[in-house]
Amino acid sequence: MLVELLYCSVSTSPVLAKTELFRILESARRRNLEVGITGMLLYYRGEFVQILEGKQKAIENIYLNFIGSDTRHTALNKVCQNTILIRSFSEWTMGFVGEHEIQSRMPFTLAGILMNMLSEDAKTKPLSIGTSAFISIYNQMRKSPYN
């Protein structure tokens, strides 16, 4: 059974520094690949918002062993996990948008950077609730009045 798994935290590092979000994700694609999990991370002012798409065991696996353990985070809130027919990034072992490509607000609309990373069949099919959950969390973060 393949589900979604959408989470929020909150860094215990006011700024992140660009190296040590490369470890993360750099970490986190090598193990999402060895276990079959695809997905995005989304970083904004401190502040991670995560999908993850694979097989139920994996998925709580990386959940609670690694992401839940992970003293780099705090305040973990598990959003949603549900049930899904079709992986929204089944090209991205773990996709990434950070600060810049929020910031930069391009491309304007849905369509843009975070609609060009979903699956062929995502774009074609009607989103999960956890897919439509965080593209409606993405744009908040680009709306975010402190621009």
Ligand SMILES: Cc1cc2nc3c(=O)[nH]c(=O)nc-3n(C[C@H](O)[C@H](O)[C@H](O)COP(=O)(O)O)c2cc1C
The other form holds:
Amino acid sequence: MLVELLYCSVSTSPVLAKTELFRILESARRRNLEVGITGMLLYYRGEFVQILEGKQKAIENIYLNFIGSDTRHTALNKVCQNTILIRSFSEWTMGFVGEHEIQSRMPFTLAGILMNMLSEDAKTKPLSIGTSAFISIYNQMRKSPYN
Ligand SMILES: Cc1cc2nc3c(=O)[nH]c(=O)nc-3n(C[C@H](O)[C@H](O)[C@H](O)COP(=O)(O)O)c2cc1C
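Now the other one: the form predicted in complex with the named molecule, given that the block above is the form predicted alone.
What follows is the whole complex; the chain from before opens it.
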């Protein structure tokens, strides 16, 4: 069974060094490739939002045992976990959207609103709104009319 899992977290260091981000992405991509996980990681001003998709067992294992125990972030907040029929990020072992992409391609306010919406939704509406918002960020970044 395929599932998607969306969570938010907060970086332990207020300004995460680029090298640290690359290190996270490198090991994430290596393991994700091994276990058939795809998805996207967004990092903006000290906060992470990540969507993971793959077989339920693989997702739960990575989330609990690797992502959950990584001390480079804290305050993990699982926004939602849904069964899906097809993947939205099939071409990415872990796509990445960082500050640079957000600032150069999206109006600042929109990025801020989206980030807020995702973390607020986590508390009040725990269903797939977060997921579709996240996917729409991705689509917007790809076909960015602001560039
Ligand atoms: C924000 C964030 C996202 C992560 N995403 C993934 C992921 O998608 N897949 C994964 O296996 N590990 C992920 N991790 C965990 C680490 O990348 C890595 O598994 C852990 O540090 C151990 O890596 P190593 O076995 O290469 O030493 C993430 C960690 C953080 C902080």
